[in-house]
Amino acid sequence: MVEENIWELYLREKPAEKSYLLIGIPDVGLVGPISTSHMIRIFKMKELGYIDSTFLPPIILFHENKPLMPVRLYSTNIDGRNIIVLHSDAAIPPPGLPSIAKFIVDLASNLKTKMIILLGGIAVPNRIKIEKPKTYVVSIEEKLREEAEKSGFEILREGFIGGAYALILKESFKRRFPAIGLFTECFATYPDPGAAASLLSTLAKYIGISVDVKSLLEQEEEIRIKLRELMKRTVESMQKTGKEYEFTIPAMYA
């Protein structure tokens, strides 16, 4: 029997308990990693450590002469809220998705986080005509959905979520660990900083912090150009991960 591949955590220091764990994994429009990268930069977040696995491509990054692993953890305190960010600069290959979903929920539980917040996109065919993309809240817990709706957030009422984020939500559902997803209308195969800006504005309102997205919008075209290759790898990885279901209405509600 072949031993199951394991994701390994290398943590330099333990973050504060009751933190919000924000997840930015490459997916449609790269909305998640654009959002987490922006937060890491503007809040000058401290790198806590990294996650590694043979599921990841054999790469290492360099930024300002400093080596970086592809999947990293950061933390900070913003307006009295403890924040942990999991940011990935590499698309997760489909065979690694089930195990990283379990790993992330284990991580959230072991670090005694307040909840998991998935940052991602929902591809829409008419995105080019949408000036301000909508962000939808998805939750595994009825209480969180009700609270979000009462606070004026848009709730995703019908449809599918596919890929890595679907597996994390499913694992959270099975384990009864608090988790929500913030998913913003976006392009399917083009990096979408505009969608990331809308998402971050919703996140800021949801957890009660201030996030300046002005520079994100000002550098929109530059970000698109820089992330073209990651988007290409992500599109290749998204095939056969359930993303095709996101354009489908569930049969029982048709």
Given for the second form:
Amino acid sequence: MVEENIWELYLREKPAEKSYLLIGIPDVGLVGPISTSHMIRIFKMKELGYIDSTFLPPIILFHENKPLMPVRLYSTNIDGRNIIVLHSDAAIPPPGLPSIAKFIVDLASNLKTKMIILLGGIAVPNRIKIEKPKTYVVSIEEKLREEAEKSGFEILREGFIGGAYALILKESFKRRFPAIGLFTECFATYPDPGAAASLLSTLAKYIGISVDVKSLLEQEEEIRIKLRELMKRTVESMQKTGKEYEFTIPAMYA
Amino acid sequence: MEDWFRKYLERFRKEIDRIFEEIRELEIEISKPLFDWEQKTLVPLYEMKRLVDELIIYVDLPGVREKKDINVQIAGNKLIIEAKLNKPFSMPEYLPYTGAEFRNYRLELSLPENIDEKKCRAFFKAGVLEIHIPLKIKKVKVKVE
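Same protein, different form: I have the form predicted alone, so give me the form predicted in complex with the partner chain.
Shown next: the complete complex, the earlier chain at its head.
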């Protein structure tokens, strides 16, 4: 049984309404957190607050002498678009996934956000041979899906999505809260800044902003070395969270 | 106490000790950081796939540019991979790494006994090393009745 109120929100100030809520949680290739971290850095986003739970590992970070909670919220306005970012520096342990999914959809609704955009990866076995990884749009709303398709985005037509993002999509679907996932082809078990760069280019096009990914690509090797430990912990956390289903063909298409 | 029962308990105790020792080794392996202070080497992330007659090992080596900087060796039942970074890597701002400068990767993996070392192949692309190790498998055809 899922316990209620085990995730707590600490907000220093309320963000603007009708914002896009971008989510970057550690998952395959760490594509989400690499993307959100890059956005926070290049747009010098303001820290809004954080969320906390006993599900999180007992850690606190320090950056430039200042304490940072592992799961934080940031906000900014880019090219007239209000953006909120939820960034996690810690892999969410599997028992905490159902409750964080509900919490995020509650948060999106309470902050009167426009929609949730999940930033993540989709592991492909031949990633090494892919020069420019493709980003797929996954939507729980027909209208959003049709709009994305009309605008030339690649839609994920069939297949399983597993893990934290699957739970957020399910929760959004049940509550009819607008949510899409942008999932880029990536390595499953290695940090993939190249995939994050492709994803950010698609995100920029989707919400109509400009995101410079040059510095992300320049730091690719360094990011891959630095994030090995987080990747290792994420792979451990991903066991038995439904990620293994992503290579499965659903019975109805067999 | 009956002799057979004492021997049974002794075997049981040894088995429990063995299981605990395996768990302890696994915990050490999992909690091991991905760097070696004394050798000043990084431990790369890797993935191992076992097919029916082949082992495929993918090793992530960011910061390694050329194949001449990689050394792959099989010594007994160990696979040893060493690679040189194109420039020393350090993270002076992070407390546990303060002052440490890493120049190489090193990974040592145990291999099964039935490998065919003469047919091993390795490829390097986009910072990922791919090693194919064929396995000698005795195949017996079973008649279907």
